[in-house]
Amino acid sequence: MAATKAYGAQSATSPIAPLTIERRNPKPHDVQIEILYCGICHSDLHTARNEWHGTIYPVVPGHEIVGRVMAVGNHVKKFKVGDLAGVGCLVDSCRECDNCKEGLEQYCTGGATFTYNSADKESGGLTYGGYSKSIVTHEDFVLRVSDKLLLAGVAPLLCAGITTYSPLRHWKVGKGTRVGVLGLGGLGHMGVKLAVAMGAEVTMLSHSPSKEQDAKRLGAHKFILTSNEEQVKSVHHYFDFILDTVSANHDYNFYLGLLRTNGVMVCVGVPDAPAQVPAGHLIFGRKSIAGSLIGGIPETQEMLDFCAEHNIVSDIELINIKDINEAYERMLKGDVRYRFVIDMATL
């Protein structure tokens, strides 16, 4: 084990500060990365807060990781020494049930490792994130990461990227297929550029009008207000696909209206409060609300593939470690353009 230089947190109240955490010694199969750059996602925030009821403390956050690989173990076939490379939610899983034999191992039926709080089947501890100076992860769990692309704007691809571009991928979205993107925030942004990459017709759905000019921006072909009743009406019965990336309550229902027959909705924001929607809401038009969580492995992969070919990035804000409560706050008001990133050298 050795000892590594940490940002997390100690309690639910306490703020983000540095600590000293153990990483293993990297074993044959093992690949350490130097940490270049690790994004900040809302899951980060509710953990070290315990919004979710079940952090383990100390934690340290952080599961979009990109970085340069350090050292190998000497069975590692996939990466060498110098090699650039990422890690995002998941560093582990059973590897054994159908869903990891597909390569969903997002949906692991014995229970997905994720990059921190998690039970570390290795050391036996606990995981712990990206906020550090380096991390030890099974090869399998290594993602190769493209040198065409600002390496600090792909840290988000690792988890918003892979959230949004999941359920596109899934259901079929390309050329033909007329998306809608509920929520302009660090998912939705990622949402719009990946469709718009498959060939979609995008429109983005916002009840702020001031998202409209950087929606445009970021090559949505539409904008609607969801507050204007004429604009909204023009798009009843339109979409094949409906992106809800918002984690406020909302109602569901509103949005079902928006879609043709057989369109679906699928959510990837977690809002606090149970949805409620009437069956007949679904039947008039085989209508479906689904959802999605992130993407395994093999998937992950190739989200990041396809960002190195269609040249996307997430809009980021680089910060030093040292201003990560304020980010903190700062998210909390939606008071960033579109995912903060931190620069691992000023730890």
Given for the second form:
2 protein chains.
Amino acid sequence: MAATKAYGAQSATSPIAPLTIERRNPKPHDVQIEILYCGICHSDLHTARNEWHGTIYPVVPGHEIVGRVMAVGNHVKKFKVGDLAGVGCLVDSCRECDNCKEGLEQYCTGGATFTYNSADKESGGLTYGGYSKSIVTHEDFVLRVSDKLLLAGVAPLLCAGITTYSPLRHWKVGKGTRVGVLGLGGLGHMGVKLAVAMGAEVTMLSHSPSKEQDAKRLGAHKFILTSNEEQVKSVHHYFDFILDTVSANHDYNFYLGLLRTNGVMVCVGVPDAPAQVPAGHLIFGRKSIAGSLIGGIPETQEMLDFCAEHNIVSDIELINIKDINEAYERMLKGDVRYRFVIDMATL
Amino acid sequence: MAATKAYGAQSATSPIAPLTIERRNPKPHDVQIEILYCGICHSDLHTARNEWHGTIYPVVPGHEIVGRVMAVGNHVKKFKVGDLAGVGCLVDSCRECDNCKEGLEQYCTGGATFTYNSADKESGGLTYGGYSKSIVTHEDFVLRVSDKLLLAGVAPLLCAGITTYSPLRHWKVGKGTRVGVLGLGGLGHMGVKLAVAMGAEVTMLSHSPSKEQDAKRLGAHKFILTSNEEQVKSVHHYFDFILDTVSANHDYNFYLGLLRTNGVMVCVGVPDAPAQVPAGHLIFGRKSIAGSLIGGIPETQEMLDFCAEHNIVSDIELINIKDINEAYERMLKGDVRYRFVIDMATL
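What about the form predicted in complex with another copy of the chain, after the form predicted alone?
So here's everything in the complex, that chain up top.
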């Protein structure tokens, strides 16, 4: 085991602060990665503050990890020292259930191992995330990262990117699809970029007029201000697919009304309040409301390759790790365009 | 115009009673059908009693119509005098919208003409349904009916049959699909028969132990008593597809928990209360909740042909039209296995 510098929370009310964790020495199939950048996801904050309950302290958040391979176990074939590499939300899974066999490790029914605050089968303790100098991960859960892209902007692809890419692919969004993206934040801005790159006609749906310019800059073909009745009327029964990235409470029925026949609204945000949907709003028009969780390892690799091919990264604000608590506060206010990424050289 | 004997309601509180309506004389594309049998659907009762509002009186319900062609307009090619024929929930549509062009007349955005209580483009008045001696309908909305099946049992296929057939087909239910059918009534019993005939493994989900024997007789491979924890546990994360035919209020989340990854729950019943679904119940497992409305004309014909091929009709109780008000009361109590059909010879 090796003592490793990290940042984490000691309790639900303590700030994110320096601490030291133990990382295992690389086993034959392990890849040891020097972490260069780590994105800050809302899940990090929810977990650090125990807002989803179940946090065990100390917790080291961070699951948008990119870096450079420092060492590999002697059976590792996919990576060599010096390669760029990434780790997302998953570091292991049961590998035996139907979902794992299909590469849908995110839906592992045997119990996936998440990158932080998850039981670690190797150490017997807990997993620690990317707010740290390095990480040791089984090669099967390490992603190849292109050197063509701005590396800091790649980090958020590992969660925000795959969370939006996966439903767009699963529901076959492409040329001829009318996509609405609801919410322009860390997830929404990736949803716009990815759906545009897939060839869809993309409309940003937002209640904030200030987002229009940015939405267009990100590639959105249209912008609909959801408080403007005339604009909303123009997209009534319009969309094939709505990607709902909002985690504040909102009225799902308003957006179901914007779907055309066979339209699907996919939720990737988790509001406190349940969706309240009269069956009739689904029946007239054969509409669906669905959910989607990150993506499996093969699809995450596919997404990274797609982003390299289409020159897509996240729009980020790079921060010094000592400013992380301020970044959390700004994230809560939506004051980031569109993802904070920690420069791990500052640790 | 021809005076035609019928049964209908004069107000929300009056019983279904004899009245006389006017039917148009057949135009060049019209088919005039002597109605032999008409099924009784819950919609008939809701409309007769104005429970969905918008009923204009007098109303003549009935949209599960089978009979024999009495006359055809001189441009009619699909039918000749003496043929069996059926009319379901739709008698016309805009014919110009994308949905109509795809044969999805049930989702017509230009305004479909329903078989009763709908603005009638031909007469300028209202449409009148199947509780009558005859009906005159444009050939495009008349279905061919096989003479191989018990005709009275065919009538409910025109609504209960297509309402369950359409979602089973749309979501590609077949060999290897694990289907749960929720609720064993007019819709549910057709859902079981059709899904079994499509090759699926079918489980009846019911809170009533008395339904087990019937479910098995209808072809269900399994029966799960939803109040029995052990039984329910055995189908946790089990189904690919749940057909929810229940129109009483119920907890959708209970059934979402029975879906496996990528599972879809389709509602065809309309409870008073909205579905209340936390986004997380959809996200973990990429599950969907959807709705489906009857079917279009091409699919309704396909369903009738499928039923003829597989020897499928509805289980019915044939009644004299003078007993219709009693039938309504019994239907409200669920005291029918599984559809009342009016013998129109009694009119």
